[in-house]
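A single chain comes next, written as structure tokens; it is the form predicted alone.
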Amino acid sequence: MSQAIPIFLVNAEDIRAYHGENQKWLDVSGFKGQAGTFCVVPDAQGSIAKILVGKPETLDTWTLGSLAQSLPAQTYYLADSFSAETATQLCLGWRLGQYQFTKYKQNAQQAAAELQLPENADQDYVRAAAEATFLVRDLVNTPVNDMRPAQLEDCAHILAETYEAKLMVIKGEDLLKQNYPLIHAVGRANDQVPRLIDLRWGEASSPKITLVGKGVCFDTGGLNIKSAASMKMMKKDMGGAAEIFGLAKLIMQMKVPVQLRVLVPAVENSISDNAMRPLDVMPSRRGITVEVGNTDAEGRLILADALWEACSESPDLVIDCATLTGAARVALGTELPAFFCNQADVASLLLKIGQQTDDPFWQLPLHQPYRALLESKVADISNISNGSYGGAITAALFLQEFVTPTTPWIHVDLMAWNLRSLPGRPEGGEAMGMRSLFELIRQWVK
């Protein structure tokens, strides 16, 4: 510990009380202890004696999130005493701030500052949560030429081998033989065949938790082709699958006692002579027919087949994650994921956990009168509303048609991408709400 550099969290009063010997330096530096600022204090030999960090009124996960990339690449420790919960939060934020995505840049990797974790911090959780977050970020940040359905499948194989899980993958025409027609229809126009990734882990006697992730590795919009501006961000359209893989990794690494199942339909929504067309009517795994009002509303189609399969085993909880609608972003912005839930007590718990973990959600309603907007004149249901409002809600109502009424269900509609860099959350792919979902599951099984 003696070789590491101490970090003190201070406000103006702390500076006057405990760091008065540095006042001249602090005056020159202009440091007054404001939240979001820090000051490097030298010793008499010109080395770093200590770091002073402005202390906010409330400490949270992101208090130290920017320091790993801002401080000299040395080793530091927290000189103040914190509760185990606060120490864990602070250390996790520091660790998340170390992330860099430099896979495609030569000599771009920069050493990040290291933080020695206090003994009372939950070191296993910090390590596991950071690794899971980095997995999500890496998957979303990777360009499509290296992150296609086959690469999503490779990720599942690595998780299965690492944590001794069972993996089954249904591909191509076998999707039709085993009754996953919507997944097949969305992905059939691409040279990489669509597939359903099915991973299982845990003891059969444990509570059943099933996770479903939208794995659209690239979305052209199909024949209802997207604009160039909209298509530019579509490498992140598998962000739901990435989030689910990260969540599964965190669950398995932390050995949460659940019977885990992960379902990821992995496709590319492409344009070809065999692509699905607007107003096509297709069967679903549930047995009801779906009219394709718009081929760019493909994510809900692949999720529909996967959700119906997820409910077939009567799980105790189903969670799906998807970069599903722009309407959710219009309502809540890009940094706050929307969720829908069919059970009020589950929704209340998730909202509470989101605030406690600094990984918040906002609930939107499953407003049943809007279900009429999905009516089709030729099929049992349309995949889009016949109006232009409430798109996140009508998308969730479409998915609800493929969830059995007695199954507790959470649907997450997320951006999976930071448009700006914030402490601990660099611009690019992001695991939004993953830690809150993990904590919900961990509390669920207690």
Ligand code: BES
The other form holds:
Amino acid sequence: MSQAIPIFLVNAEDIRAYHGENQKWLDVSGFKGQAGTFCVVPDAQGSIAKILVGKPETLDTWTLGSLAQSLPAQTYYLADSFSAETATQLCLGWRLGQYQFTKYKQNAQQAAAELQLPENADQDYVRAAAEATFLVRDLVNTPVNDMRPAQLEDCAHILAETYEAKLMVIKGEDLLKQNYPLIHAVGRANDQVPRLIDLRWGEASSPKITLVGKGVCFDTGGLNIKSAASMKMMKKDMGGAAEIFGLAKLIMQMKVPVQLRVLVPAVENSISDNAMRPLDVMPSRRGITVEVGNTDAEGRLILADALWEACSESPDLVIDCATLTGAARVALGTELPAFFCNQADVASLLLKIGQQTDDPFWQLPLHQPYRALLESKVADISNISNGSYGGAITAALFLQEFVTPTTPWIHVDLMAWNLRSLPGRPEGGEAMGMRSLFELIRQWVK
Ligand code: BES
Ligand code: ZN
Ligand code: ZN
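For comparison with the form predicted alone, please write out the form predicted together with the named molecule.
Now the full complex is given, and it begins with the chain already shown.
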């Protein structure tokens, strides 16, 4: 095994001051220390002597994010020293950039370059955050034929076994008996029965945090069938559930002192003779009736029953994550998840943490005047707005009907998918906002 290779972060001035002996090589390679570039510097024998990496003005999680898959598959170390916080960020970015999804390709896994973690980096966090992120990416990337409600349930079983959590799953007709009519209605048209996954972990004396994730393993749109183009990506419609599982894993791995509950309604929104129909009116767990204005607005239906159950135990904080609306993507694009929150102090904390963690969010308002757009002529509420604007907001307002006003609540509407590769974030499934939510919870219980 060859020795670890040093990595130096340099800008144009640093090159002149510290690496002048390599000037000729740097000139022929065209390396000038620009951020986003790097240069492999050989020694006299033709081995790698060192790596120079262009240093941005501000170091962040993504500074080394491209290196794991661009450098030769050897072991490296950081030659400069950094604050513990920066070292942790740099190492995490490297690790996140090692991810490849090659389960379905023969012999495709490329060995990735390894970085020795500096002593002052928070090694436990780097490992746990990378593993949690990889879990989310794997769950989202896996094609639906291998990621159906049963497999989401398997994921919860594995988490429960690994971290000694308690797991309960309510399935099929039992959802009706135990009063989850909306989860049942959305999932009943599929050959795999709908289910509510309910995992509990932690001490009863700790603050109670309940996480809820939209687990629509595939969203055809139901009888309001999606176009081919819109349906294509819908294996990622369990991205909220994946993110919640990743977040739960991170919380349990890092032993954050919370009383955790995870609720994931897992269904497929399918087309069949027993599928829910447009303008069906259904009861909800809360007791109010819901008119199905559009069967493609299924995520809010399953979340409604799960959120009402979440609030029944008066937790200190409820967070739901969902690939809920195309409208949120129109508003903010695909890379910036939206969140809504019924408490201003929690919202500003999450915004601040998002910036610090390089895992940003943008807040959208729970604008109450738009609640009127959800009025139904025959039922207590409709699952769609009768206007065509502000769809992310009206979806959030629908959910708010199923959250008790005194429960602090964050609703995240995310893409869960990188349409393009960025440093540390390969194209495909992504845990957008997960690390920020983790940090919020960690600070919340302090
Ligand atoms: N899963 C979709 C939302 C979605 C689409 C998220 C594309 C990310 C990317 C959701 O179930 C849905 O179909 N929503 C509809 C709601 C409409 C019928 C009120 C939408 O956004 O068009
Ligand atoms: Zn839908
Ligand atoms: Zn959906």
